[in-house]
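Listed next as structure tokens is one chain, alone, in the form predicted on its own.
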Amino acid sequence: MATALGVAPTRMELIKLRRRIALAQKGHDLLREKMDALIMEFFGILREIEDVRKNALESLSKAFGQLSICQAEIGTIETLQAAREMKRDVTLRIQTRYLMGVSVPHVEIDQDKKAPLPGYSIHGTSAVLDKATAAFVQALAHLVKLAELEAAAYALARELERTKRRVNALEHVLIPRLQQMIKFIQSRLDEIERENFTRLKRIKAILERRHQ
């Protein structure tokens, strides 16, 4: 017999529901553990982002400081000309790694071009230009690392949100619904058992009167 809960009040259905709720509870516990681990990983990356961002800002400040020194020593026009002659193409190698089963990028500057030789003419320039170039290369490395970490944090945040929704769905929707169904079936089976017991007592009483 079907009910408003969409379940038949039978012992077989009760057994099935108890198995389902055991699996749902196990899934909920595993997802809760995953969510806790994701939270720890996420905040760990946020702390790393803070450090790398600080290093990137310091490197950029140092690089622009070296650039100012360079402009003061060899002149703004000469510095701009040297900058135009420099090789500005940067090759990035992007691979995939996994954190808690989440795909995140692993980005690094191509080793062959990690420390590119300046493309400007050595004649008419000085060591300060080399220092400025090296400072900007170092700043670039920090910025690439920062971009990698921020992409990883974004991917973890999305996975964390998905996991949280699944945990909430199990905790507040599926498991309570299964519990309600089990409670209904158990109550109905108890009621049927009482009715059968009462019926058997009546039959017994009738049979006893007939044999008197």
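Positions refer to the first chain, counted from 1. Only the largest set of C-alpha atoms that superpose within 1.5 Å between the two forms is called the rigid core. Please read all numbers here as calculations on a predicted model, not as lab measurements. First, how it differs from the form predicted in complex with the partner chain.
- In this overlay on the rigid core, R199 has a C-alpha that sits 2 Å or more away from its partner position between these two forms.
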Given for the second form:
Amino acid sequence: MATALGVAPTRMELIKLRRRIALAQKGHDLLREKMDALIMEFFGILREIEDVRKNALESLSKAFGQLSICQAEIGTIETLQAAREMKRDVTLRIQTRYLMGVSVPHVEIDQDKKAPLPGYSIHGTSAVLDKATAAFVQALAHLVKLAELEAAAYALARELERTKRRVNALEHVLIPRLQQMIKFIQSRLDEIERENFTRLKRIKAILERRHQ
Amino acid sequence: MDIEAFIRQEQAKLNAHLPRERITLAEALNASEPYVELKNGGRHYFDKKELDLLATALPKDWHSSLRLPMLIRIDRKLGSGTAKLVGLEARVAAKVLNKNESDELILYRPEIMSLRRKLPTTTEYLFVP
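Alternative state: the form predicted in complex with the partner chain, after the form predicted on its own:
Following is the full complex, with the preceding chain placed first.
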């Protein structure tokens, strides 16, 4: 059994193992705290995603509605032509932020280019097209925010999985193994103590017999 | 891997996201791109809207003494789901959460969530070993 557990049944080893189990327990507690905090952050982001997705869908629906009105009012070909003439450059500023030690992107549409001149000719188009353009720009802002949050959620989920695996390894493999080793050493030491006790008793009995 | 080495490595990783040096709110407000360098070599950027929120909510003399990010201390001695803020950070968090101001503030899970929701970039977790 000693070889199977890979541990010598000595008092020194017992002390070492007790120290090791205390360290493992401490690591386990800290990782569990991290896991709890990660879960909190993850659900917070999920709630935010729900809100932003709702806003994005509403603004997209509004934008496509405006586009349909525009197509009906100035014509499909004219609207397509205006769309081709649109300045489509969108500058995004991507920064890193840390959520519980997990690097997540923070994406912002550059403020200067957020509302550029549309680029299409005012002649031949109407105010409905401007409204549709504005609605799409607004929808884009929601979509960018949604992308940012979804990326954060994926990164947090990956970290959560990794942390959970470590917590489980400590909880179900390392700590029980150490406990088993301690139990083994303790039982071996008890057995040695019992053996010594009986040996001493026997020696005492032999010596008493000799004296008689 | 040796168990002790594995646990020590995990403990070291827990706080790798903390800044090498924190900056004051005043410095962050003056910077065009406010950020701090992290121990793991990365950069953590602060949200300007959040900084403005802090600047308006706090008295001006606190601006040069409040260091960012504020640290939410997770100490296992306090029990599961409990965190602590100390000093000026505790006062700021109490103000943000509409609680009584003190030099030491103990927060429970829903309050931590609320604080993180209000100040996601200007607060950070610190795991006390």
